[in-house]
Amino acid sequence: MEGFLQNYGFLLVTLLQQSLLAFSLYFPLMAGQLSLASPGFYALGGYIAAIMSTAPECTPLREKLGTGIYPLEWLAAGLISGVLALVIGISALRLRGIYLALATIAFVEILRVICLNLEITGGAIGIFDIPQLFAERWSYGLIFGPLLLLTLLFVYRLENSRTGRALKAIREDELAAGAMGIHTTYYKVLAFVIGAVLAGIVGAMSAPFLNTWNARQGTFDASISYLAYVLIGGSRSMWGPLLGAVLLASLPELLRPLKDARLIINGMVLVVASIYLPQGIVGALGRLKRCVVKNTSPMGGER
């Protein structure tokens, strides 16, 4: 078991991390908002943790709290990401569709350029030698795993609550939802903020896991990857982001023996899934289940 964790521990933790980032994009999509801002908040959370762990100004705090500095970093990253998302969301979420996507992409790029030119963020080089929380990389599953379980529980409770029903109503028809008395702007901003807080916390947890942090952590490419996780897995089910992230994040590793050809196969999988699985893998499995139930009698025989 120890050998397995030594060989595949980094991959397993990465799957947990990517699943959480997929959920950070899933929350705005619950309200029908195509937001690609998650990598920006992820990068912001990582920078907050990296600065608090390495800046000389934070040395007295680190000496006083010891390992307690890490939960404080997660809290600070979540709060700052949430406040920034609230400020951005109030104005940006008035946009819809591709215009919102462009606005959130602009936010990611603006934040990346700012971090490239600030001394406190290490500029283009970034921040190195971030103190690690655990000696072994696979041990980071002890923080990413529980966070993923809490996220799944939160999503389950949210989808079955009044807020979740309001988000789904907005996703299906925003004008009709507004006519029914649902405060559409409030719920869209709420979903956006929840996703930003989760991305910020994941970023703060990822900084010591990766041991280094730079502007490449939050890019447009990352936005597309997170979006692919949700769309390929299924954007109408809480299991979609989890399934999509596990499949797409592990696929390059599974195809590693094929060397450069694995990139072509990875791209083909995305294209084929986008064409033939418009509702994602979870949606296709749901249709298959309904077909089986429809053609089978309660006693197990065919109708």
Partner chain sequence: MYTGEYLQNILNGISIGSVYAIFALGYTLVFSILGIINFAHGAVFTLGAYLTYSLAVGHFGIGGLLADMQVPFRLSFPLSLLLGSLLSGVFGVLIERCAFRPLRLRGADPLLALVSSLGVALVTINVIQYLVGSEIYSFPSEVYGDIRPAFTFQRGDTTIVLRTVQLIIFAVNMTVLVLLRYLISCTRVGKALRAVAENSSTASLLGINVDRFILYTFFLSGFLGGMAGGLVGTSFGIAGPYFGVSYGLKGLAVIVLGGLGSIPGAVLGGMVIGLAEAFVPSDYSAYKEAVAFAYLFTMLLICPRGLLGRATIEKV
Second form
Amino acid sequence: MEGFLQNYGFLLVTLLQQSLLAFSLYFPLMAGQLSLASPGFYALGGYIAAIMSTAPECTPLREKLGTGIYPLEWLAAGLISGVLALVIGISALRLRGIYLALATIAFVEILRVICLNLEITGGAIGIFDIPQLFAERWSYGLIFGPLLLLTLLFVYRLENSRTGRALKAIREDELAAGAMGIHTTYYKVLAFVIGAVLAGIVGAMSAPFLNTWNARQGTFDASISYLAYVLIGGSRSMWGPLLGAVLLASLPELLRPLKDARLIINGMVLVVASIYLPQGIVGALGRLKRCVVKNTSPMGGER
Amino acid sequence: MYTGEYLQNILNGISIGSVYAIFALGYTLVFSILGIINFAHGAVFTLGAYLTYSLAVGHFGIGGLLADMQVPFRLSFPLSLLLGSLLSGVFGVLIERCAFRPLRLRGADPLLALVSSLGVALVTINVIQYLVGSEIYSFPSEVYGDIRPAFTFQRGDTTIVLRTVQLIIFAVNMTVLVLLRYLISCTRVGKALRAVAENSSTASLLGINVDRFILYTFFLSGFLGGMAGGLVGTSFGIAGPYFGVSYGLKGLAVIVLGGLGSIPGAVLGGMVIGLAEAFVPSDYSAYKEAVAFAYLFTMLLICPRGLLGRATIEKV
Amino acid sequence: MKFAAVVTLVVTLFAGAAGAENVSKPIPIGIAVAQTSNVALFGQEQMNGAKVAEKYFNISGINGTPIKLISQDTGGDEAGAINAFQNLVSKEKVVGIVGPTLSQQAFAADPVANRLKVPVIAPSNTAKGIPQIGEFVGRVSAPVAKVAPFAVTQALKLNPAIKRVAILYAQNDAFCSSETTIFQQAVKRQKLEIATLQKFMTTDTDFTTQATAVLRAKADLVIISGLAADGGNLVKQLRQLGYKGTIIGGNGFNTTNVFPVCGKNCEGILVAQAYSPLAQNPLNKAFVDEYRRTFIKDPPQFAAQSFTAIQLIVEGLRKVEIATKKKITQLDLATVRVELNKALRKGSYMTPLGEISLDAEGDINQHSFYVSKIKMDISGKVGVFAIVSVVK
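Beyond the form predicted on its own, can we have the form predicted together with the partner chain?
All chains and molecules follow, beginning with the one already shown.
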């Protein structure tokens, strides 16, 4: 077991981390809002943690708290991301569909350029030699794992709550939901903020995990990866983001033996999966199950 | 800022702005018909540059599968640019067939088109890398024929310099825009395209073959994207398979600024962003990269319809 | 349930755990550089240099035992680098690793190798703090502090009338932004005036704004810290717009890749070099000949550095055989790794980069640097870096 964790621990923890980031995109999507801002908050959270862990100004704080600094970093990252998300959310969530997606892409890019230029974020090289919470990579599963469990539990409770039903109503038809007296802006902003807080905390946990943090952490490509996790996993079930992230994030590693061609295959998988799994993997599994129960051909056509 | 500097910035801005404009037009044409953003458009830009290079220069470097291969013929630059753009147009059609049409037929979540088009982009970029490596490919200055590299205008203290490339880019782009304008407003095809953009189901009731016009649109979009890539490639060289990525993102800012789906809007948006970038003071040149997105963000907050967009009630 | 299934899948796909075992034959040496992503240009050059090294050193091998290069792609990101390192260490059981391409990736991946006690030689990481990552981390890429100021003095020697300097640098590149500070200090020390300071991105293509700003500032010396594509374009546009003064290019210009970018306009650029294909020493000659035979052009600095990194590991292994009086393949892997790391830091090496050694921390002591002037042939396609002066 020790050897296994040693070899694949990093990859497994990465899968947990990517699943969490998939959820940060899933929350706004529960209310039908396509937000691609997660990498921005992820980068922000990481910077907050990296700065708190390395800046000389924070030395007294670190000495006083010891390892207690880490939870404080998570808290700070979550809080700052949340407040920023609130500000952006209130102004941007008037936008719908692709407009919101574009506004959030702009947010990610602006944040990236700013971080590339500031002194406190270390410019192009970023911040490195971040103090470690654990010695071994796999041990970081001990923080990402529980966070993922908490998130799953939270989503489960949320989906079966009044708020969850409100989000679902907005997703199905925002105008109708508004007409029924649901305060749509409130719920949309709420979902957006929850996603941002999660991404911020994951970022703060990831800074020591990667040992270094720089402006290349939050990019447009990452936004689309998270979107792919959710959609290919299945955007209508809480298991979708988890499954999608685990499969898609491990794919480039599984394809390693293909060397130079691995990213070509990776791209093809994205195309084929979008075409043949329009409801995501979870949707397809659901259909398969229904088919089997009805005792008809499991390969049955799709409308 | 004195007059010369002012004028110089305007000229620089318009030149690069015209590239943004024709590139962004490709996005906007597809959006106007399908209401979807084609994330593979940046890859088409890259492909256009490589195709133009293959036809005009055609000697590959030491990386990739085609290492040290020579294309057995050379075309003149205008011809290579045209042919390269046409082939990019064909590639656009291919993208439609592989990444968009199957989703449309299955009535899938429109968001999935973002993922599938990004998948196509990933494949395209990496196939290019696989074939010709990630070397820098650059056009020798003779491709334009025997003309001087720059023009200087001087009156008293005021000096303005213009690279010939900037003029060529501007002239080609303006020609393309005028032709496109003609195609869309004055021909039957253009009318049909506009009808499909307006409302595809009504258009199909009127006997227009919507599917075919979607293909036309993707062809045009690919053509414009490829041409932008070819032009940028000739003037600045091709810095590897990833060099279209930043244009791909900036193009998004351009179309939003002008108004999603609006053709004159894309042109105006391109010019505005080109000018805005040219006027960034040199002390803040580090933030130039963010200018387009700052505009995009502000525009969305103030007036999401963009400068020339129409009010529509959109449902996701 | 599903998660468990995936875990089992992963396990079956890469089964196997490390125990006490011998080094396999041929001796595996890992190279983890970027073969995909937007830094692949450098990664592929590094790969080429390493391949030449594999061929060259296998003529005699490690006292007869051949070596084998095993490559893993890091991509351009940190996670990719960590995964590639993990793969090389645990699955491929390499004795040492050459890589990764970017300093940022090194900060993420090197600690992993260090904890597993596997020696890493960085071929291109120039950031501050790389050798300090751990005792198993070393590098053959010198920080530029030495050579950059010398390029400035050289420019002044060629043209003493220089007064106003324009400094431009790629701000999204870690190497360029640290190099520029050294250039700026050198300029100030020479009592020259910095007329304008411009930043750009390595992804930029249009530099008219920066070029016109330089012209407006009436600079007579331009110093550019950029990489081949962006730096070359900047030079081309500067010249086309009529800039006539001297141009100094940083270490990013030290590659034949700039020739196609600026063509005829490359003529006369002074380049600060950590490696020159013209350097006079037998090993460099052998390396350059072999590289030309395989790839038809002169080796770039990245290739020379990765060749050197492999050379260090090969010579280190030979020293281990002498010290232990046993063949490498008779020793167990963990011992070889530790012994190799010790051996790497002992003595000096005659490499294509000249005579070098690693200090106790693993940082390179390099003795020869060059300031060269680019000379283009009449066609404007092929050029050479003609050495103007050697810094010892």
